[in-house]
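Consider the single chain below, provided in structure tokens and representing the form predicted on its own.
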Amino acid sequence: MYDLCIIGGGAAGISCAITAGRLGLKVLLIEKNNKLGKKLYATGNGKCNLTNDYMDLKMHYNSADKNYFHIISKIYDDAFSKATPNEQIKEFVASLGLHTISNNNYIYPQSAQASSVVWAMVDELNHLNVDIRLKTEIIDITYKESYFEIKSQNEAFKTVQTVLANGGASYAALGGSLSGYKLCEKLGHTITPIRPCLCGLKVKEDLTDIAGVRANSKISLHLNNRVISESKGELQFTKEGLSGICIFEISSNAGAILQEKEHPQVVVNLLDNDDTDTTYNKFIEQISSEAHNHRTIQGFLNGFINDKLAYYACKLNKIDPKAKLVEIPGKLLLQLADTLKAMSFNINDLYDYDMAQLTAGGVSISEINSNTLESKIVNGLYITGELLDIDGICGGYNLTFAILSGIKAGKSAYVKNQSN
């Protein structure tokens, strides 16, 4: 009989196992992949963006509960420490022997290798004598009032308490699946509809002419002429739609709108991609002067944007890209300028899970005690990380949530164990 069984050997599950093991619990960690931390190896483009020094709860989203800031705050609160969430992450990885560096508030291991994080975690698990079962997929969990019986295809385990840390459906090649949600549903939990997140957006427009183009841009997500969210950075145009980190950061809101059968748009500013908003004025000034009248409009635009984007913008405004500026009516040039400042695309879908970094939606947080992460439905069951209906933007926020929710569940299981 184990004190605690953790299903899922990702960031949340490993952090939970380390925490509970350090507190003296007899721990079993079960992972269906052939090694622990498979998704962790891929985070931050292989560099593992652990956390962010700009820690704002508004960088997280929830699909259903308007009071979720309060709930996340409780999850992040550590009764044993007054440290902020990012400081808690630094303290935890430092206890594993990892040094960190900051790059524009993004916190990485000093090695710039995700493998160093996984290796340090696994070394600690082995040092604590945590029982690890790899290539073991759980097919059933039954609560027997005083303990859980957990079944794989080949064996069964008994444990006083259980943590579900299976992760979401993204990146099936790295172990993403629906298995965790199915176990939660079997145990009586409500699953807020899930969807891909931190992913590209498919659009109705034909982007063949600009597929493969990258452009620094300011973007905004609109619904019924209202701005829902904004971002900026390198935008990538693909055959299907729009991608890049700036798109990933609005994908959660876009997905939530699509789930409601609404029709959002992405508005792209190709001229003013920083906070100065001066390029548009320079553009207007130059097309209004006679200094460049001898140039073709595509050649002139190429001084501001990629030549394929210049061709595409001309096509949208029914302007011959080979026409000279002097040949184009001033009204049409101003219309072109407005297109470059607010190029609109109609979103009709999200990229699928295999092209998404995260899964949004999940177990309703109203069914979880946010102080402990224990289920309000099943005594001794804890749910962590991506399984919960919490998702964050890029920048280390999701890994912070996974690790700290795992740590909280491990501490809570210890406290409950001591009180029994």
Ligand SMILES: Cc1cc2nc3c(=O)[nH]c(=O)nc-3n(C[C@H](O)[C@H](O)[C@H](O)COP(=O)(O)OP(=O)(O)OC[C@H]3O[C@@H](n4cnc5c(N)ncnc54)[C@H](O)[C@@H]3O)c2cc1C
The other form holds:
Amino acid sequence: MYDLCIIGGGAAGISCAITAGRLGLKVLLIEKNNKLGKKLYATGNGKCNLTNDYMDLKMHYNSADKNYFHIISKIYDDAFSKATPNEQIKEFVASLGLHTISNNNYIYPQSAQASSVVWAMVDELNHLNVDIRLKTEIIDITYKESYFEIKSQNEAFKTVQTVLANGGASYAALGGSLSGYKLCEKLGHTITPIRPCLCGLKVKEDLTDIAGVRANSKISLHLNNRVISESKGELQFTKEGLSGICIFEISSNAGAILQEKEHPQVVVNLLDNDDTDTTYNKFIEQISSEAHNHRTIQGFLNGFINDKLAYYACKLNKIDPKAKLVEIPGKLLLQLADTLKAMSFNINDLYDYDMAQLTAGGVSISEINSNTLESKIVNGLYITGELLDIDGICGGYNLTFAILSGIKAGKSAYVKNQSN
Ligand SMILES: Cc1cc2nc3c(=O)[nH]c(=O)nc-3n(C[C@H](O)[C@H](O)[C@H](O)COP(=O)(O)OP(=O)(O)OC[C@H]3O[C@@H](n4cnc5c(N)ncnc54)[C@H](O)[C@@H]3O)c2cc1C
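For the form predicted together with the ligand instead of the form predicted on its own, what are the coordinates?
Following is the full complex, with the preceding chain placed first.
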């Protein structure tokens, strides 16, 4: 009989196992992949963006509970050190022997290798004699009053307490599946509707002409002429839609709108990615000055934007890209300027789970005790990480949540173990 069995050997599960193991619990960590932390290796483009020195609970979303800032702050509250979440992450990884560096507030391992994080974690698990089962997928959990029976296809394990750290449905090749949601549902939990998140957005428009183009832009998500959220950075046009970190940042809100069967727009400002309008004003000045009248409109636009985008913008305004500036009526040129400042795309879907860094929605946090992460429905069951209905924006917020929720569950399981 184990004191604690943890299902899922990702960021949350491993951090939980280390915490409980350090506190002396007899721990079993079960992972369906052939190695631990498979998703961790892929994070931050292989560099693992662990946390962020700019910590604001508004960097997280939740689909249902209006009170979720309060809940997240309790999950992040370290009763012992009072350290902020980013400091807690740095302390935890430092205890594993990992040094970190900051790049514009984004915190990475100094090695710039995600593998260094996984290896340090696995070394600690082995040092603590945590039992690890790889290639073992849990398909059923039964609560038997004083213990849990946890079953894979071929085996059954007994444990006094259980942590679910199965993660979300994204990136099946790295372990993503619906398994955690199914197990939680079977145990009586409510699953808020899940959807891909931190992903690209599919659009109605035909983007064949501009697929592959990248452009520094300011983007805003609109619904019924209202701005819902904004972001800026390198926008990527693909065959099916819009991608890039700036799009990932608004994908949680876009997904929530699509879930309500409404259709938002993304409006792209290709001329300025701040609020100064400097480039836009320069553009207006130049089309009014006659100095460039001898150039083709596509060539002239290419002084400001990618030539394929220039062609696309002309096409949208029914202007021949080969026409000379002097041949185009001023009104049409101003219309073109408006297009570059506010190019609108109709969003009709999210990219698939296999191209989404995260899954939004999940186990309802109203059914979890936020001080302990213990289920309010099943005694001795804890739910952590991406499986919960919390999603963060890019920048290390999701690993912060996964790791700290794992640590909190490990500590809570220890406290309960001592009081039994
Ligand atoms: C490409 C990519 C890049 C990312 N980059 C960053 C980044 O730089 N910074 C950041 O903060 N976040 C990043 N994220 C998000 C981050 O990786 C996740 O939020 C985080 O890994 C979630 O941790 P978790 O432990 O909850 O789930 P996971 O890390 O997904 O771990 C869950 C584990 O459970 C296992 N499992 C599932 N079901 C079962 C079962 N039934 N039995 C046994 N095992 C099971 C899975 O195989 C998996 O190993 C990235 C995600 C992706 C996909």
